[in-house]
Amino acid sequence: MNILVTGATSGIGRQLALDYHAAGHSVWALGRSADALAELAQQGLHTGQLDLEDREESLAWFAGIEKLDLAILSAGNCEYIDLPAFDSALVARVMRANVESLAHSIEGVLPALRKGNNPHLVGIGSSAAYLPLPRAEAYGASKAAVAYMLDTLRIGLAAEGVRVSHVAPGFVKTPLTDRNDFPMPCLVTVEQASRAIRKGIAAGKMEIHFPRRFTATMKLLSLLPRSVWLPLARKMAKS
């Protein structure tokens, strides 16, 4: 397959790019870090240094890709809000990193996907989108937007034969989560995350969430009336 992975210089994206390359696929790995991209290039991957928040730069680069069978859009960032200070600039940064960059990537890869074999568009979101969590006003909102965008694209692109999948991980040990200052239940490695995502993609799943013991709990909690969930969330915030 011809595969493209954004956010491929660290974390889940990097592991996915390496694993698909090891399986014999032709992989384009995109990211910002020149050093990390150089390491991937040494291992035989195609690389591109790109700021996905820049729409014109991104579309110009994607125009050079002729054909894709699979595009995994993994680029993103996480910042938390600590009330009582509400930082609208932080919200804007997170939305640019997680929503706008995804939109630029989708616009860029769709022409190449439409020429691919059994084309598949995959977006990496988060299980944080399932329900409101303390400090996640910006991050959770951005990932809820990602989930909604992918769900609606799945409807619109079905007639063209382009499959769309949403990945909603729990906590994965990456340089991003290494910055977290709170307990992360059911933490998994990037190798475990990559394996779960690749398995879900191969099976054609619309939603890929893991680890199940964590994400299933999140899904169940999301079914609770907000009047029940709110006191639980307040206790989480205090702790």
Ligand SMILES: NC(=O)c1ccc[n+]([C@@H]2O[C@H](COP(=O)([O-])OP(=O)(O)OC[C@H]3O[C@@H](n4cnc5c(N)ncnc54)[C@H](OP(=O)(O)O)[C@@H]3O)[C@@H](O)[C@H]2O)c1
Second form
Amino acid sequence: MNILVTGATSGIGRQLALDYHAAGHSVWALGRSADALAELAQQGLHTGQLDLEDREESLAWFAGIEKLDLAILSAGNCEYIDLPAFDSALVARVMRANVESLAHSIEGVLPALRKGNNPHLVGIGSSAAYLPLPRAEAYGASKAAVAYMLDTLRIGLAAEGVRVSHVAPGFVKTPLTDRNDFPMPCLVTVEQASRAIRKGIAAGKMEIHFPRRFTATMKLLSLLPRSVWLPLARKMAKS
Ligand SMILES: NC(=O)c1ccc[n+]([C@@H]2O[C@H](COP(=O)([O-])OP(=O)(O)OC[C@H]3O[C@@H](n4cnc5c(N)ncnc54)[C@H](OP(=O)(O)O)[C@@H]3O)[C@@H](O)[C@H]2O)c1
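Other form of same protein, the form predicted in complex with this ligand, not the form predicted alone:
Below: every chain and molecule of the assembly, starting with the one above.
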């Protein structure tokens, strides 16, 4: 397959790019870090250095890609709100990193996917979007937007035969979560995350969520009335 992975210079995206390359696929690995890209190029992956927040730069780069069978959009970032300071500049940064960058990537890869075999567009959201979580006013909202964008795109692209999957991971050990200063239940490795995502993609799943024991609990809690969830979330925030 011809595969493109954004956010391939670190964490989940990097592991996916390496695993698909090791399985014999032709992989485009995208990111900003020149050192990380050089290391991937040494291992035989095609690389592209671009800032996905820059629409013009991104679309110009993507225009050079001929044909794609699978695009995995993993680039993103996480910042938390620390009340009492509600920082709208932080909200804007997170929206740019997770929503605008994703939109630029989707616009960029669609023409190449439309020429691909059994094309598949995969976006990495987060299980944080299942529930209102303490400090996730910006991150959770951005990932809820990602989920909505992918779910609606799936409807629109079905007629063209482009499949769309939404990935909702729990906690995965990466540089992004290494910054977290709170306990992360059911934390998994990037190798485990890559395996779960690749398995879900191969099975053509619309929603890929893992680890199940964590995401199933989140889904169950999301069914509770918000009046029941609120005291639990406040207790979580205090601890
Ligand atoms: N780790 C988790 O527990 C977890 C859980 C749920 C969802 N997620 C989501 O999974 C995705 C990957 O997260 P991760 O944990 O693997 O994070 P990570 O290790 O910090 O990797 C983030 C990647 O995104 C790239 N990126 C960020 N902004 C970019 C931009 N403007 N232009 C181009 N590339 C950009 C980074 O590139 P450079 O480093 O080269 O700048 C890096 O390759 C994110 O969307 C995250 O929200 C992660």
